[in-house]
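Just the one chain here, the form predicted on its own, laid out as structure tokens.
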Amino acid sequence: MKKVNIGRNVSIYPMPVTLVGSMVEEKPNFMAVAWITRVNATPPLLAVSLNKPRYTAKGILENKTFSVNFPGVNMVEQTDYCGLASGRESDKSGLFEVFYGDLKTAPMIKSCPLSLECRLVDIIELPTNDLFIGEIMNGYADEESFTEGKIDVRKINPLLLTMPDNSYWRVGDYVGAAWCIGASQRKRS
């Protein structure tokens, strides 16, 4: 099969859509973010990439905390709105029922099946974005999101994003067990 050069501005495919929350001027604010990843095992760290002028970043800098909330597909309209409207012009504090964990300044969304509260560890300045690295202090999941004691991605039904087509998706079919399905290849190598 012939490969096509698609250039260098390639996005990871697909990306989980999250709602990053921070307290800005003592009000909860949320923005839609798909540029997020886990970056360390112990301590558990994740990185969130935000465009430099984002209002949410102001709250992260103020409080040194933030939340990462994983909305289900059923929250696509509110999530998309949080990507369209800036907290500078729109008060998004009443859009969701908010709760707080141990950090007290990382607003989390009750209707999201999974929420993480993070303590800011570092900021890496990049040309157009800042990479906020946070330590996951606690995670909160809906009781209904578990199968056999583990979070079940099908029950969370997370919202996914693809770029450059800018489309939302949902999780597809189960393929197999990670770190098991490829074991037969060891005999070949």
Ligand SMILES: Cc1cc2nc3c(=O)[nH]c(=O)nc-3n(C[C@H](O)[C@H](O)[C@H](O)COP(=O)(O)O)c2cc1C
The other form holds:
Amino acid sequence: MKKVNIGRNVSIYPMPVTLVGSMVEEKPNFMAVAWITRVNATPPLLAVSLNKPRYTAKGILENKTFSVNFPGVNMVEQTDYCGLASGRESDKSGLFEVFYGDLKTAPMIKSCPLSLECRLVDIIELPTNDLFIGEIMNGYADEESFTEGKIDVRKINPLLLTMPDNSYWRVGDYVGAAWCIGASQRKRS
Ligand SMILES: Cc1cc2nc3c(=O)[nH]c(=O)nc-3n(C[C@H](O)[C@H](O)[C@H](O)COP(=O)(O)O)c2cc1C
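Compare with the form predicted on its own: the form predicted in complex with the ligand:
Whole complex next, starting from this chain.
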């Protein structure tokens, strides 16, 4: 098939949509974040990429902590709102019922099936964004989100994003067992 050059402003396909939380001036604030990834195995580190003027970043710097919450598809409107409105102009502290873990200053969202509390370990400054590296100190999942002791993505039902068409999606069908299904190809290499 013929390849089309699509330029270089290309997004990862797809991205999980998360709600990153911090305490800004002692109030919880949440923003939508899709530019997020795990970046280290041990200790468990993740990175979130925040465009420079984000209000949430102020709280991360104040407390050196933040949370990452995974909303379900059923939370699409509240999640999108957290990506439209800035805490600088709109008080987002009452949007969700919040709980706290060991860190005490990383507000987590009760209605999200999965939440992580993170300790800030580093900031990498890039031209338009700052990469906040956090150590995951604890993860909290709804007890109904498991199948045979493991988190089940169908039960979490996470929200996914594609850009530049700016659309939300849900997870599709199961395909196969990772680190396993490819073994059949060994004889071919
Ligand atoms: C689906 C979605 C994903 C987003 N992902 C990011 C992101 O990864 N990084 C970022 O800086 N802003 C992202 N935004 C924009 C922020 O969420 C938005 O600017 C928000 O109002 C910032 O809130 P705050 O100023 O209260 O921190 C996203 C917005 C949406 C709707």
